[in-house]
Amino acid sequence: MNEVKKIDYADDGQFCSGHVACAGCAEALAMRVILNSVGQNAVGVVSPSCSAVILGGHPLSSARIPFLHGTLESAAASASGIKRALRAQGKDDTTVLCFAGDGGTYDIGLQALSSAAERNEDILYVCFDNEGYMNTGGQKSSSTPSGAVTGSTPLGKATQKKNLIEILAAHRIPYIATVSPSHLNDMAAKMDKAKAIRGTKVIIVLIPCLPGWGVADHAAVSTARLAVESGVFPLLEIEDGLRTRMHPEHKIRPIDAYLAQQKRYRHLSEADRAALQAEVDANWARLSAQAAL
């Protein structure tokens, strides 16, 4: 019988009930762990996204720390300015946290994030990656994986997901990590580690979108777990753009079960699924080779 691993993190009430996320949304779960890991000595920036809807506006925010609601393209720039202002006030130990979606990170906000990374601004940037513009009708983003049906790719996306992790690694920033709501202890540990590092830190959180992916209301976490276990979304860390570490769990299953939980992949033929499996296997082999160096 497998040993049950309990979730081990302190909930200090940094995330409030009464938010308006979809019932069963894994982003609210991830946000709870992240905010409790960051603590009270923090200021946040949030770009227009599901995160902004979940947090809400003052005085109805679901977060105990103050959040600035910015524009879609400027989250990293706004966070950089806030950090510099705090430093000028002698508050260099205050964490500046950034919440954005994949549309505001992979696409519209990439220029500001790249610029902040090039300057190595001391910010903690969290991307909730639900692989599409899910807050505006479920259109594709450059984070949408190949083959997935979206509002703007009704026959399935013809191109692969943008490899943002390696784009950021090329900036040689101190810390990049991927985390999943299915592995909350791993998420909390990586948040603690990132908080202690000076410079630009980027955390990418996989968020299965219930309506956008066509996932059952109770299945967001199990879908995220299947993504990790099949190697679709490897859990990893990259330090200084050079040292790669993989999650200790190995890729243990094919992608079929992961695809079967989502309506966005139901149109795929057997050949299409085989092509996706080959894509996942190649990516896993490349990352494993990097981690072995």
The other form holds:
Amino acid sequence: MNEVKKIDYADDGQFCSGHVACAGCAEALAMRVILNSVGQNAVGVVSPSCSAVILGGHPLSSARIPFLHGTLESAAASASGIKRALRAQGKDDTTVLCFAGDGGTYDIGLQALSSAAERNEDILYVCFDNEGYMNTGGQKSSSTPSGAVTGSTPLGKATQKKNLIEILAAHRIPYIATVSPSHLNDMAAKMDKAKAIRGTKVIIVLIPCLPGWGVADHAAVSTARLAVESGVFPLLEIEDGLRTRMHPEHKIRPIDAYLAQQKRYRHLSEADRAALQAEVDANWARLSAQAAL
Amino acid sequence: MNAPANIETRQLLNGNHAVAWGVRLAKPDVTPVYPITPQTPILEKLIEFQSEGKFAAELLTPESEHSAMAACIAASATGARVFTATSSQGLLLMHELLHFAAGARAPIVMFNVNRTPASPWGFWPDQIDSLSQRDTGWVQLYSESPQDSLDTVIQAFRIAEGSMLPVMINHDAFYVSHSVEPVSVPAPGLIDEFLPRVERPMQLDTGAGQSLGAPIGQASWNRTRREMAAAMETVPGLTEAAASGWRAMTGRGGGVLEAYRMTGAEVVVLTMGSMAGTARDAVDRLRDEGIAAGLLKLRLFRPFPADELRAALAGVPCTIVLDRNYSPGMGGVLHQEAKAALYGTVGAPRMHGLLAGVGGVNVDVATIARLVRDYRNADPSPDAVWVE
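Right, the form predicted on its own is done, so what does the form predicted in complex with the partner chain look like?
Now the full complex is given, and it begins with the chain already shown.
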């Protein structure tokens, strides 16, 4: 068993106990780090998603900052409206934060996000990516990776996960980062960096979904770690859509252990797994080349 | 009946530019807006004002009307004064968020240019785009002319901020939006006094950890609609108060319902929008012929001013409703609403619902006069009738 190390980061109590995340869900952990990085001078928008559920029903809230519970497709548009309104009222120093799932980001919210990115609205957009519509019981989204079984892909998804990072990079927004609940110091550092940048910032957080992916209750963080260590989910930063930074030392193992922790990949044949491994390796090679530029 | 020249200036404006002047005077903080024919001149004029340094609002030009309305709601929730404008397809794309805005009690003011919805494509004056949004919780007002549109858009902020309900003002495509007439434009100081800033009870504020729109239980959701009902009940009074304040200042304008030559009227035309202007001339022609005709122009459509309509039609034997809209399977929307308001009242008039001008077909003075002559003594029919 690995040695357990205590992670030190500032916790000002921005995320309260008593929230209703599933027991063992890593999204609550990520929200805690993110909300503490953002601090008190902030207003949030949340799309219908697991994060909206975790934030809680009226009149309770697990966040100390106010959140507008908006519609599924309009998080970035709503955040733009808040930012502009605060600016008009002389409160331009307030951080405007979005919480959305991958359905609300990769799918139905992409149009509004693209538009906000094109206008370079000064918003901090966080996508909790659990690779499917997990809050509605586990259907595929365009973020679901190839091969994964969901309620609407019972034989495994035939097409690849949408490459949102490259879509966003093409908008030349100042900052894009991927973070994982297995690497909390990295998450906090990237949040601090994003908060200080003016313009559109997008953070994608990988969230292994316990029921949706078929992961054991204690294994959310270790599954996220395996995603990073196998190169399935590279931790990276892209500045101005052009300068990519990543950690070549992170990829230390094949995808087998990552797949083995999840029921959604249980049906894969040897050949299927080899094809997935090839897809991951090709993506890693391409990103590494990009980062070396 | 125009105010002295030192209070107002006269300009030649089309309906949409008159709206833009009204918005400039109302000084919204945020204006998210997306172009659509025939609303675009409103957007263009506001951007022109901004480039001249005369309009300070944060202008947002998102990728769709849906995002424009999402931005409106969010901006309004911070306490900002918010305006947007749209038409037809754009209004219909906003539909989900129209419900949301009213539920969030966001006092947004929106101008809608009434235009036929596709399919098939058309760009003609027809009110079904806005009338089909009648159940979303927005206050709806209908304007007859460029002057009416300028006056009403300013009054709408008073109604919205007084009731904490969003307000939609409508005028007809081209007949009003692009028709040019002399318009009196009030001096800025007048409007600052007419539209003081209102402190809001519920805002997204960094000082408070309270959220807006979070999921609630059945009983609480039910209570939100009762609260909206109570707010809706205040709207006719707020509309009348705004109108009388406006009249005191400018000498112009009616309230919830405008009556024209109603004294001793035996047949009354009930309509809204630009049709009211044509009907006014038709009433004059009929009176000249010895027919005791009158006109009721419905200015406030939502909440539907049932009490005011019952009072105005008391003792009138016959009412002819002219609808420039068609709800398939039922008829004209104003006809339905008027019937519902009068059903069961003692001495309710005979009522004819005429589908006149659907799709923007021109309905001229002679046509309205002929329809009144034809239908004033006809047996009433509960159903709408297509007329030429």
